[in-house]
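As a starting point, one isolated chain is supplied in structure tokens, in the form predicted on its own.
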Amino acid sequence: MEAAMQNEAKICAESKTESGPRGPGCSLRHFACEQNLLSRPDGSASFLQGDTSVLAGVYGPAEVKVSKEIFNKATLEVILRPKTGLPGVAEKSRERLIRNTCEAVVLGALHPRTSITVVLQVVSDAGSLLACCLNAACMALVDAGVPMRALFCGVTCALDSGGTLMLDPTAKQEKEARAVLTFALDSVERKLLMSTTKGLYSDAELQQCLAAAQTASQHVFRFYRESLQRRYSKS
């Protein structure tokens, strides 16, 4: 049955006419990004994926508390604030995943005994929240001028009961899916930096989702480039 599901699995393309990073065969929702929104952080960015929106601010490299000081690299912290209420277990889990991803690309050895703090505020959650947080964090780190060996992005995939693969699912699609998988990928070799999964899936479906995420990441990185070109263009 798994083999049949694998053969029948396909990526659902959303019929939208929004301009953005999507091209033929890409089912990512519309993207929007604005940098340098906040005055107090060293770098900031607002990232929108469909109706999911996250605001990110980066502080540092700055002075670090002695108790958190690392002698040969920067101390990286991630704080995720929900739309309402206090952070819970889900936010703490996402903070750890985002921190691990950032640590994999940030060149912390260039700023030893300092602190780099990424603060993420959820503005709205309409699905694929972790991926949107990763994208917002990356653009805020770029705005802050934090040295990185590569950019990174997040892509979420969902598998429904029939084995159909959906990229960048909405909250409703995530709720109805039997499996939701989120990947963080770098911009150089599309290497996997982090993954988190929920639900039931086969090894073949995992590889299929990873391959789809790697393909989709090209559209995200293209959007990064276009967004930065628009900002820094002399025209």
Second form
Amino acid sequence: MEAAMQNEAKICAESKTESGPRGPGCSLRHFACEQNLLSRPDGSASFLQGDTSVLAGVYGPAEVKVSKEIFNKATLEVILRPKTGLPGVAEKSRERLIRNTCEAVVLGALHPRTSITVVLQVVSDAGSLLACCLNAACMALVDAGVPMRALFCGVTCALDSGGTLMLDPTAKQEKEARAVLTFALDSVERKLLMSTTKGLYSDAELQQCLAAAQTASQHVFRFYRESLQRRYSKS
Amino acid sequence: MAEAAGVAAEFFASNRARAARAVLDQVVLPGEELLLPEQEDGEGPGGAGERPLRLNAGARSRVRVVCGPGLRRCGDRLLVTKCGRLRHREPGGGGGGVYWVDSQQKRYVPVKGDHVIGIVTAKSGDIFKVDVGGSEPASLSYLAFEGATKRNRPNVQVGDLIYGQFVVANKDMEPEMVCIDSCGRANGMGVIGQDGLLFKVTLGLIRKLLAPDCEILQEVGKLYPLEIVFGMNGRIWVKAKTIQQTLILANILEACEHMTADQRKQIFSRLAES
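Coords for the form predicted in complex with its partner chain, given the form predicted on its own:
So here's everything in the complex, that chain up top.
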């Protein structure tokens, strides 16, 4: 018997310049989140964005090897496993980005000389993978009861050759885009925690993407809130 | 740029700190700030911090509020660090009471004074290393048993189950536990006997079962005669007359987390008949 809880919400965001096959008024894909679905890890979550799905498990605060322990805070480790094949350099770099985001938010000083491990498994990749991984990691950390000073979410923007902005792009849109930007934003003041970009874009376009991502993150945080309220309303 | 600033201002407005009293028993998320009752005067309907002038400036009483699990002090406010329901308990004597967040967790973090069930993993010199489910094993001195002296050592082997309480448990030091209370008596603590079954549940279920108004234990007691030990680290040890009864009891207790009261009564009545 598992205390699995499914929450599906269709989220729409108004963006200043948006176009794409999704139609007017809708920029983010369908979200779904399930928590506490794995029995072994201390916290687990599965996050679905359109067709992209990532499963996350969190272990911690647990024992740490003496070589890796830090005397005044928790050692945070992120492991990202791709859907097929062995993990390579791209996974290593994504792990580092996710780890830096989590370290900014998790209160590691409350658990010195322990380790908090986040394991992410890509179930299906249809665009905006890093943002989906960030969302799944956040939900799993909340499920495990790791103390955090804020929640965080990931939002991906793509700029195509005409300069139009697309939020939460699919794999095809990402391949055809001139630039793909991923931002991690925190829930308290929508501040930027992490950004990674690929491609060619101007300074004004960067600000535009950031503003659009901040608006979109509002909807992601509202979805988190509804999802967690539903989970606690069952008990 | 103008839209970005406008949007940011709107975000600030929606994230203003709320009064703790207003969100009692509601789900709170990490990152929220809560105002204590004495600070609400400043954030009145004027919004700009208008406060009525007081003739005696020293009359504002400062109450001492205890910040429980899931909350941290952040300046004058409380910062929520875990997701869960906000609870408050009124104080017996003076003071502002205790605020805490009721969250669902599986991993245990040692807290001073908690009674836990541990498994002895090693014996090194004068201390035992006991696994309590936290980030490091706790240490238990061989003299911390009732009637133990240097000549009269307790009979504890590796693999035994121990029921004890923490005397030292903070984030900077290795946790230490003992099997005697402050008067030197065992008071139920010590090595747990032979047979029986140890299993793990979530911390929230243990707190629910140990609450004073919980009927689950009484119903289970009417079903079969049993011995049961609850550890605050999520471990329960149960022993009944036969192995089958023990397994049935273990399954019922694990399932209690997800069942409503009606479903539970149905299962108990079915078992009582058979």
